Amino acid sequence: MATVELQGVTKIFDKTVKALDQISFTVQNGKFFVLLGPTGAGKTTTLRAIAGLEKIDHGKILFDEEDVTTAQPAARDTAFVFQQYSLYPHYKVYDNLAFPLRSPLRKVPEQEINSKVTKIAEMLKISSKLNNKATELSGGEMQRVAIGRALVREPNIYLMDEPLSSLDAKLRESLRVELKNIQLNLGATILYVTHDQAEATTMADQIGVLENGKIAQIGSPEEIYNNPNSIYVANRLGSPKINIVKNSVLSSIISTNAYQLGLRPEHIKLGQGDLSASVKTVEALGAETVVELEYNGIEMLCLYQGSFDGQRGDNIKFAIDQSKVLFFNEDGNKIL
């Protein structure tokens, strides 16, 4: 394992589409670094260029310092779990998981090949489809078999773009937490694309938020979620999302010369205070209650613990807990 470092990357496709603008970051080795990002910002094109499948414009891409910008895939020594085409639809599943070590430059002996398909079998529960053809599996299979061809090996990096995106909630949760378990287990490095801020807060030890092929901003995830330095990151986390309204709605509570301010739904406090807004809907999810107010004109949600005995139009206090409240400009980005 590698500790990974983009600098200052560019890749633009046919010569006007810029789809990654000096990226630089880096993955620490033994580290779990989370790619977030809406569709198009950017993400696989970065794995793709540390994989070496895309030629970058310009920048440095570092393994352990040392530059592999122009190295081919196979030298580099990366593993990669794409989006979608993720198995040989001619091979067994034995054999799509045996593949990586079976490639000229490993030479691993077919009986420590045995033992490692085996053991990987096991963790992603999938010994009983060992000799299924590869288009015999369900898509929840195959995608397990895909990040089992992946961690068969032992590479500078893992690369993993949305690799749980076609399973069922139940799977994809469980999966999180076995992939997180697996690489403390294994001090292994990864970078891991998604869209799922779910995924990106369980999982991450660093968020990287993608925006339009920029970097918009890096940090732990309770950086990221505390304190973001934009509209655009704060949307990125929590759900449900951030309020984002003008100043001149709580002009009444909070004096600021900042354009707009960004409220946390669970920074509002119900049945406290003495603002006074009347209630749109209620969500119930269980343990929790998203209300949606309606306050001087405008909605705003609130997260509210346990469950919320009100309905459509009654009128109720609130609160907002001002040391959480976050300040923008009208350029959508931070100010103290």
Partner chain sequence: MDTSRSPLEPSGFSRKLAATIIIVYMVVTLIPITWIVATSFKSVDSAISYPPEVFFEPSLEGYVNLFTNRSRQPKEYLDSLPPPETWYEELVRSREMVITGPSKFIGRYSNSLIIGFGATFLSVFLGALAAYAFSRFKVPLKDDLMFFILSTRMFPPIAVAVPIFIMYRKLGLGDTHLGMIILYTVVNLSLAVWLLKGFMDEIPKEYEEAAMIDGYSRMQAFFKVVLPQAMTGIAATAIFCMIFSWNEYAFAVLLTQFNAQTAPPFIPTIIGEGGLDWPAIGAGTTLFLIPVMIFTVVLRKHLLRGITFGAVRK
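Okay, that one was the form predicted together with its partner chain. Can I see the form predicted on its own too?
What comes next is one chain alone, with no partners or other molecules.
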């Protein structure tokens, strides 16, 4: 494993389109770093640049302080897990997992290959499938094999390009917990890209938020959630999403020169306080309920713990935890 550092990395397509614009961040050895952003933000291009599959136009890429900017992909020794499974359909699961270790360049003894394949198969709970062909597996099992094929190696860094995005929600939840546990057990260095905030917050040691090819903010999941430096970053984490309202809407209770305010749904307290709003929708989620309010002509989402008795059209009192309010200027950047 290695510490991987990007210094001012820029990638330009068709001479005009900046896919990456002065990207700088460090993935520390043994850490799980997540790049979070929407489609087109530059996530996959960043992975391909690190792997050597894309030649960068400016900047440097360092592995353990060694400049590998111009090194060939094979010399960088990275393991790439793609969104699609990319398995060899005529191979058994065992042979798919063993394939990276059987490269003539590696010369790994068969006994060692067997040991590594068996260990990873147990971690990924696919030991009973080792003699199955890839075509006989479910989608979740195929993705486990694809991840396992990377994990049998000991590369400088694992690069993972939304590997769980094609799976159903319950399986995604299960696999992200397993993947984080495996990363901790192996002490692996992982750079994982996703647009899914749940994946980012549950797995990452650090999150880098990408916006149009630029790093908008880097921090722990807690830092990004509680102290976003812009409305763009604030919108990347949180479900239900943060409420962004004009200062004028709440000027009677919050004194500030900020242009916009950010209110997390859990910081709006229903059934208490002096403010009054109308209930628009009620979405029961089991342990929690999402309630949409209409107040002063704007709509706000609230997260209520437990079952909510109200219904559409009801008037309800609410309060705002003013110590948690976020303040933004007209450009959407955070201010104190």
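Between two forms, the rigid core is defined as the largest C-alpha subset superposing within 1.5 Å. Numbering follows the first chain given and starts at 1. As the structure is a computational prediction, the values presented were derived from the model and not from experiment.
Colleague: Would Arg76 count as moving between these two forms, using a Cα shift of 2 angstroms or more after superposing the core as the test?
Modeller: After core superposition, the C-alpha of Arg76 moves less than 2 Å between these two forms.
Colleague: Can a Cα shift of no less than 2 Å be assigned to Tyr232 between these two forms, given superposition on the rigid core?
Modeller: The answer is no; the displacement is under 2 Å.
Colleague: Quick check: Arg153 between these two forms - does its CA shift reach 2 Å or more after fitting the rigid core?
Modeller: Where the cores coincide, Arg153 shows only a C-alpha shift between these two forms that is less than 2 Å.
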